[in-house]
Structures are given as structure tokens and as C-alpha cells.
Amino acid sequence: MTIDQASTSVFPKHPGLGYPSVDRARGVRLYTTDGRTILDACSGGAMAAGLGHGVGDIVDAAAASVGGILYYYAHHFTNQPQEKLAERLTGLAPEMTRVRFQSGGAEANETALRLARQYHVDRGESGRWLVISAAQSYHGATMATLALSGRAGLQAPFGPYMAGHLHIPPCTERFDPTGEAALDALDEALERAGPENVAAFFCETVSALSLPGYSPPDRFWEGLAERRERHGFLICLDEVVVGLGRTGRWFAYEDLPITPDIVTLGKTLGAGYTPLSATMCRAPVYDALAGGSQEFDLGHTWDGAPLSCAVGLAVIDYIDRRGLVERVAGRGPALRDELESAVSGCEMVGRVRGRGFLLGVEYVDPRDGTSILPSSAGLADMVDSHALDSGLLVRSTPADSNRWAGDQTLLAPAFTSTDEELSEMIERFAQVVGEVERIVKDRLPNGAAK
């Protein structure tokens, strides 16, 4: 059954949509209330359940933690799934020293703000809090990580709330495909902000709704490199979709010519059984305020909870023990070009990028090939509208009002996809993108769309 705004006490995202009940889900197939099957190729469509849906090992922890500690505030205490899982991730990125727990994305992103501003603060630079970010990005849903953001269109109608961050447009293969734009748009941020004023430069490693699969080239990470060491800035990399094995490496950051001072995750962490994010910091972040303050005020109710840091335990075992970043790391290539090739022989697909199983689609006008569509073509909304009808799950999003990137579409299938799942998916999504460029040619006939 649709469950609509007539017959549901919740309040919904879109009020004016019905929305499909999800009644159980195994692997990469959800089923729905009134029997329709979907094909998952997306995690959840948060790229969160990126294991898949019911695997018993990660159920079993969950259950094994219930039944000890339920509950603790990490105010006063600790506990051993914590303890674990923090050592257990300094393991795997062992640039970083120490790691605070929290329950999603936002979360870790606002911490991670947060430990830059008291960095800086308890080194006697108490006048660095500005922010320079990335403008095509996301980082969180809340007041202080959308503005991370520079998407207008994100922002509205929250702009009183907003800080006044300063953003540099992305190095794209459409804009500035060698990254020397960007860096000296940063110059020019830098110099408008006083460099003695910037904590942190933020930004996605690998970008997933905002870009999909994208990435900037080695020469704008360099160049960073070198301005964070002339003007004492720290570098934060949100890897809260793309880290522990989304783009084939454990960190994305790994594939980078720079070392970041804060990373940030979330998603496969908790990979859909809980709410998971983590915030991770090198050496000298953390001695700064173990050697200043000694302290960083900063809680939420579930932070480094047993139970969670249980299920994240089971999540990186799983992963581990299944050789999971290797296969999303030798599938990926492949994948990307499969993609390509099925959608090959629309107009309407511009680009298509892939970083391991991060896949992404950017629309452009089909009617001269490079041109962003005009927003009233509603071309987000249909690909996904469509996608759904067919039985498949994908993420879109909207061009912004900045222009700087089209109409896009992520996939982002578990990583316990098999080889013709994979396939099915592609093969839908090819479908579905024919079907929607049809439509978009026939309202566009005389040069605007209808």
C-alpha cells in the first residue's frame, strides 16, 4: 500500500507524495506492503546499507550487545565495543590517533568544526573560525553543516542561520579541469577572509549527491597542501558516504596526495543496522586541547553508546573477512564502464563518473549536448519517479541554481551486490533513462520546456 498524507500521523518530507511501505528486505531487494519487489542500487537510498540488507553476523551483534549494556552517557563512562572499535579504526587509517563517536553524518561534520575551532583556539589563534569549503557539496542537514554548503538551493530559506563561511567553486571537467581555477579562487577566498581568520578548509574527498564519483585532480590537493602549510589552516575531508570501502580503499583519502588533520564517517559504519558516524583526528589536533584546555565540551546522547559501537565493530569484521574493499575495488572499473556503455547512446547523458561502487550520471540538454537543463524540465524528480515505477532505487539531484553541474543521478549498490545483480541494475537504469529522455525531448521541442 502508498501511504499518504490523508492516512499517515508522520510528517513527511514531500506532504503532497504517497510513499511506498517497505515491509522486509534481504540482500539488495526490498519488498514492499502491497507485494511490488524493488531493486536496491542505492543502500538504502542514503548509501547507508552498503552490506546489504540482512546479514545475520551484524543482527547477532546487535543482539549479543542488548543483552549486556544497554545504555551509558560517554560523559562518564566508557566500554569495551568503543574502545575496540577506535583502535580498530586508528588501525586502519593510522595517520589518524584519536576518534569520537557519534550517531550520523551531520553529526560528525559539526564535530568536526568544532575540534577545528578549539584547535585553534587552545593553540591562542582565537580568531580562526571562518570555513572555506567546497560550494558544490554536502555535509549535513543542520544549520552549521549546511553552511558547508554553497548550493543556494540547499540554504533556502535558512540563509539568517547560516555562518558566513566562504565557498570555491569545483574544479570540474566542465569548469576547470586541471584544478589551478580553483586553487586560485581559494587564493582569493584566503586574501577576502585574512588567511590568520580561515581554520579549516572542508570538503568531500570523493563527492557523492552533490557530484557523484567526483573527485579534484592531484593538482588542486597539492596545492592545498602547500597553502595549509603556508597559512596554518586545517584540512577536514568528509568521507561520511565514500569511507570503509565504497570506492575501493578503506579511506578514500588513501588515493590522495595530502594527508588530512580531521576525517569524518558515517554510512558503512553502522551500514544501516545503527546509527553510526565517527569523527577522526590526527596527533597534534588532539594534543593541541589535551595540552590546552583539556577539554571538549561537545555530547550527544547516543556518542560511543555500546550497542553501536558493537554493530560498527561487526560491520569492519564483515567487511574484512569478506575481502569486500577488494572486491568493490576490482569490480568498480569495470562497473563505471559498463554504465557508460549502457547509457552510451542517450543525448541526454552527459557525463558519467565512478570511483569503485560510487557511480554517477550528470544530464545535460539534449538538444545541443553540454548545456544544464532548465530546472522547470523537473528531470530529477522523473528519473527517480520513473526509476521507482520500474522497480528500481536510485538518488537524484537537482542542478542548483549556481549551475555549476546538470541534473544528477548516484548509484551506490551494496557491496555484496553479485555480478548479475549489477547487471540488472544498469540494465533497468538504462531503461528508465531512455524512457525519461523521450519525454524530456518531446517538452522541449521549440527551445523551453513546457
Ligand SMILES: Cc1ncc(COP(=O)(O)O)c(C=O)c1O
Contents of the next structure:
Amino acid sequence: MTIDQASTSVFPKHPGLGYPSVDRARGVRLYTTDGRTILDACSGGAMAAGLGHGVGDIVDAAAASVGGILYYYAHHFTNQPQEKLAERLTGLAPEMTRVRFQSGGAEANETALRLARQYHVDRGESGRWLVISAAQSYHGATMATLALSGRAGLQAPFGPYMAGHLHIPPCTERFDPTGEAALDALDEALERAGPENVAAFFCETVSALSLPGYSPPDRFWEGLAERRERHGFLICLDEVVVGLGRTGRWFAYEDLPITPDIVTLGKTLGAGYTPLSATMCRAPVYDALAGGSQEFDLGHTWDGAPLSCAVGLAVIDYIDRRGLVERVAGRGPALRDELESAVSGCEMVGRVRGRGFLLGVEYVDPRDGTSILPSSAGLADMVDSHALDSGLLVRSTPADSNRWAGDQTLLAPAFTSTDEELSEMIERFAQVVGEVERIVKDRLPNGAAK
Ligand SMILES: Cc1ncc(COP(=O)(O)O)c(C=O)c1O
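Now show the form predicted together with the named molecule, given that the preceding structure was the form predicted on its own.
Shown next: the complete complex, the earlier chain at its head.
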């Protein structure tokens, strides 16, 4: 049954839309109450359900925790699941020495912001508060994290709440394949802010919805590290989507020529079974606070709660035991090739990107094969709704007014997807793109002429 707006008291995301109701899910299949089956190519739609739905081991771990200790507050107590999960994560990420847990990605990123700020204050540099971040990015829906994204389309109408952080363009193939222009922009931003006022550089290691599958070239990362050395800001990497296996590494930063100071995790850590996220930091960051104010107090009710951390431990055990990081690393390149070849006949597809089980398609105007489509074409919404109508869940992002990227679609299947399921996702997606391309061409003036 699709719940329409006349028959619900829920405040929906888009009041104009009706929503199918899902009451059961197994593996990568969602079952709606009106009898439809949806193939989930996006880990629940928010890239969280990376192990697929209904995994008995995780459900059992949650049930055992609820039957034992359900909840008490990290202000007063610690608990074994929290202790073990922190130890497990620092074992997997030996560069990081401390972990603070929260419930969602935005909370993890806000914690990273507070941590970076507190680090500088405790070292006597209280002028440092500004953040430089990538213009085409996403770090969460709270006011502080929204301010890190340079996307006016997301920030309107909350402009008055947005802190005056600075943004630099992404170094995509379209604008800056070497990363040199982004480094120049970083220098300009540092100059404009005054480097002594900059607390952190913040970005996604590999982008998700904002630029699916994109990561800056090595030259950019190396230049960023040189500037960190020179100017003393921290590097915070948002791995809320990519951390814990999605790119075929436990942490996507393992592929970078630099080591970050603070890293955030979310999504796969709770894998859709519980809200869970984390902020990890290197020893010097923790030591500055431990030897300074000795305080990092503000937090959230569910920080480090036993239930969430027990689920997080079971998730990591499951990924480890089943060799899912290796599976994603091994299968990812061929998956990307399959996607590329499936959509190769579409004039509307400008580029395919991909790392592991994080794949992205960027669309262009089929009339010239390079321009970004006008937003009036409504391409992103059309792809998602046609996909859902044909029983496929993917997630698209419309082009922002910043014009750093065109409309895009993200595919982020569960790490447990079988080869057959992956092939079905790609095949169905290519059909959807083909259908939507025909509609777009019909609607655009001179649409058929390339
Ligand atoms: C890269 C990235 N960071 C942070 C977030 C925010 O996570 P949450 O929605 O759990 O607050 C998201 C959400 O999609 C994300 O994609």
C-alpha cells in the first residue's frame, strides 16, 4: 500500500509524494505491504544496510544486549560493548587512539568539529575556528554540518544559521583533474581566512551522494598535508558512508598518501540495525585535551550505549568473519566495468565512477554530451521514481546551483549481494536510464540532435 498524504499523520520528507510502506526485508529485497518486491541497490536507501537485511547474527547480538543491559549514560558509566568496540576500531585503524561513539553521521561530524576546535583552544590558539571544506559535499543535516557543504540548494532557507566557513572546488575530471587548481583555491582560502584562524580542513575521503565515487588525486592530498604542516590546522575525514568496507578497505583513507587527524564513521557501523556512529582521533589530538582542559563533555543521550555498541561489534565480527572487505575489493573493479558497459549506449551518461561497492553515474545534456542539464529537466527525481516503479532502489542527487556536478545517481549495494543480484541491479538500472533518456530527449528542445 502506498501511504498518501491524506491518510497519514507522519510529517513526510516531501509532502507532495506518496510513500510505499515496507514491512519486511531479506538480503537485498524489500517487500511492500501491497505485495511488491524492490531490489535494494542502495543499502536501504541511505547506504547504511551494508550487510543486507535480516542478518540473524546481528539480530541475536541486539536481542542479547536488550535482554542484559539496555541503557545507561556515558556521563556516569562505561560498558563492555563500548570498551570492546573502541578497542576493535583502534585495532583496525592503528593510527587512531581514541573513539567517541554517537548515534548518527551528523553527530559524529559535529563531534569532529568540536574536537578540532577544543584541540586548538586547549593548545592556546583560541582564534582558530574556521573550517575549509569541499564545495560539493555533504556532512549531515544539522546546522553546523550543513554549513560545511558548499551547496546553496541544501542550505536554503537556513542561510542565517550557516557559519561562515570557506569552500574549495572539487578536483573532478571536468574542472581540475590534477588537483592543482584546488590547491590554489586552498591557498586563497587560507589567505582570506588568515591561516591562524583555520581549525580544520574537512572532506569526504571518497564522496557518496554529493559526487559518488569521487576522491581527489594524490597530488591534492600531498599538497593538503604540506599545508597542514605549514599552518597547523587538522585534517578531518568524513567516512560516514565509506568507512568499514564500502570501498574495499576497512577505511578509505588507507588508500591515501596522508594520515588524517580525525575520522568519522556511521552507516555501516550500525548497518541499519541500530543508530551508531563514531569519531576517532590520533594521539596528539586526544593528548591536547587530556593534558589541557581535561574536558570534552558535550554529547548525546545514546553516546556509547551498550545496545548500539553490541550491534557495532557484531557487525564488525560479521564483516571480518565473512571476508566482506576482501569481497568488495575483489568484486568492485568488475562491477564498475559492468556498469560502464551497461550504460555505454546512453548519450545522457557523462561519466561512471566507482570504488568498491560505491558506484556513481554523472549525467550530461544528451544534446552536446558535456553540459550539465538544466534543473528544469528534473532528471535526478525522474531516475529515482522510474527505478522505484520498476522495483529498483537507487539514490540520485540533482545538480546544485554551484554547478560543480550534474545530476548523479549512486548505487551502493550491500557487501553481501551475490554476483547474480549485482548483475540484476546493473541490468535494471541501465534499463531505467535508457527509458529516462528517451523522455528527456523528447522534452528538451532539439532533444534528438547530438
Ligand atoms: C558523507 C556523509 N556524511 C554524513 C552524513 C550524515 O549522516 P546521518 O544522516 O547519519 O546524520 C551522510 C548522510 O548521508 C553522508 O552521506
